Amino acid sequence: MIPRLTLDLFLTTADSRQSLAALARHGALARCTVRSHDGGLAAAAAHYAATPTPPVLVVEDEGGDDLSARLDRLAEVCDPASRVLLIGGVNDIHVYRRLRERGVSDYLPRPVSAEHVLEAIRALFHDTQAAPRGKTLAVWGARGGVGASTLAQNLAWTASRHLREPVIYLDLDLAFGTSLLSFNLDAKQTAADALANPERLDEVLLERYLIEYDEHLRVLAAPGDPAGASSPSLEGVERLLDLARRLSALVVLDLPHHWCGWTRHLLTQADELVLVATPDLPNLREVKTLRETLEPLRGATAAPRLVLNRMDAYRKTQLAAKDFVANAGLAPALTLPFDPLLFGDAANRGQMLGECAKSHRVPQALAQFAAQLTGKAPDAGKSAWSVAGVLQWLKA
């Protein structure tokens, strides 16, 4: 089964365009997003210089003597997890072997059909463990009421706009979750239902539980009912998260401010961890304690990212940012001002900040931060590689 993913086509010949036009309507790709572009390797390299790359690229070689150089230019702007299927005009086993040695996932000689491409994609993901897994982003408030849920919701929405791929927001605060109000949703099933019988949960059932907020963002809301809330098991949360990662490029976890086995596990295992705090002494203590607790478990290379929220709400009593950093041992990756009008307007409308005030500095700062978290920021996340390792990113 082909997992949910985004597939980009860069085709140069009329025959290939006509043959592969049926891909977008094929039942095997019903859960996928298929996008067609004009041009071959050169056009793909130019396009992805400013755009994140999807899990799978089908690129047609425009021909010429300098194929290696064209591949090198594409490799310089591609995400390491992307897979490339190359269509070419030479049907030669030696050419196929050389391209495979360089890391190209598969080589398809012209003429190609939709079935040829589907067979190649199925081969990439014939093992369910080989299916692409989305990154996980956990958001945790140093103390209750610091705005962690609001930040998590806006990061999920902003990241989905940046990636232009499926993003799932999991509201795991079963007792006091705010996602139904914040996204202005009406849910028949919630995260509590999904976690009540996790052994029954599969991709099809999870798809039914998820609510589509827009083209790329889907939400598994919390009921927000303390009377009916129960503590989920670690196995159940792991099952839910594994399925969500199969269905999306990014899973944003909104965690309750409750220290227990499964929250500690998610804080430890998340690809990215964002700690939200306000600039006061109690928050400083909690950030310092949590950093010292998680650092040995996550490692120095996976240090949490600190967001200082509501700066200047109480100018006379708040801690200065430099004092917070000096004592917490963690520099803020993002500092957000106290702006009750902006946040209050978004909350009353049931919309995200970027929908209410796109040109405001806060949504713009969140957009830059989301790009850093996804690892697909064009200016920071794509570095040139040496010729020796030029297409190693295709072998993963």
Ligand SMILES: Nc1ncnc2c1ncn2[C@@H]1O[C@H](COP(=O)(O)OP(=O)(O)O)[C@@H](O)[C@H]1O
The other form holds:
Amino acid sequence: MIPRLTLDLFLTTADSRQSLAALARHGALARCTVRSHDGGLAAAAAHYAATPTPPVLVVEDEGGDDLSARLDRLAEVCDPASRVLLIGGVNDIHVYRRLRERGVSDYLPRPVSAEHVLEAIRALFHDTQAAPRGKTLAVWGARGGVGASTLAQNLAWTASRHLREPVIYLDLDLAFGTSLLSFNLDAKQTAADALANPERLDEVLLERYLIEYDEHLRVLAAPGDPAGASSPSLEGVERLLDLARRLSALVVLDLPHHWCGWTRHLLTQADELVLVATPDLPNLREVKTLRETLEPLRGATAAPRLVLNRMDAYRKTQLAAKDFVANAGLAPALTLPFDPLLFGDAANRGQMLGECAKSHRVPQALAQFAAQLTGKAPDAGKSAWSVAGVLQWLKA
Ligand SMILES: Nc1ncnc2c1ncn2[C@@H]1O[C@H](COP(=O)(O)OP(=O)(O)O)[C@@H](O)[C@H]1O
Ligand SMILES: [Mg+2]
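What does the same protein look like in the form predicted in complex with this ligand, given that the last one was the form predicted alone?
Whole complex next, starting from this chain.
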């Protein structure tokens, strides 16, 4: 079975386009998203300069002298974990070997059929352990009520639009999670059900528990009922996360403000960790403590990213960004203003900020931040809010 993944096609010849037209509707790819683009290797290299690469690319070489140079240009912008299947006009074992050495997963000489391509994809993932896994982004509030869940939900939503691939938001605040209200959803099953019997959980069951918010974002909600929420096991949480990663390009973990074995494990293991804090002393202390606790576990290269939220709610007494840099050792990657109208309106409607106020600078800054977290940031430096916010703060 071919796992759920996104597949991009770059085809140059009419023959290949015709032969592979049926691929998108093929039953073997029922769980996959197939996207067709114009052009071959050069077009793919140009496209991925600004866009994250999906797990599988099927690219047809347009021909010409320097195939190696064209491949190198693609390799420069392609995530190393992405698999490239190359279609070309040469049927020669030496060429095949050279391409494999350059990182091409398989080479398919023309003419190709949908079956050839499917066979090559099956070979990539014949072992379920080889199936691509989505990245993980954990969001942790330095203290309760700082806006961590709101940011986790909005980052999941905006990242899914940037990636144009499946994103899963896991509300792991089993007792008090608010995702059903925030996304205005109804759920029959929740994360508490998934974690009650984790040994029964598989991809099919998890798919049933997930609620579709839109084309790209699915939600595993929390029951929001302390009575029904028992503490999950580390093994259960790991299993749930592994399955969610097999079903998506990104899993956003909304963690409760509760320090225990499984939360510490997720804070340590997540590919990206976002700490949300408000600019006051208790938050500063928690950020410092957490950074110091996690640094030996995560390593210096996987430093958490700090978001300072609710800025200017207490303008006269709030701490400055430079205090966080000097005392907690972290500079804010993003600062967001206290804006009760914007956040309150979104909360009341059960919508994301970008749905209520698309052109507002807060959802725009969140979109840019999500793009940085998930790979390629569009228009870096264009949305000045975060950068200007930090500079303004550093001067304060
Ligand atoms: N920048 C902000 N300005 C105004 N209200 C905010 C802001 N960020 C979050 N909120 C509001 O704060 C409340 C608590 O947010 P929540 O995300 O549940 O916090 P946490 O998960 O950290 O406990 C929510 O009502 C949310 O709408
Ligand atoms: Mg929360």
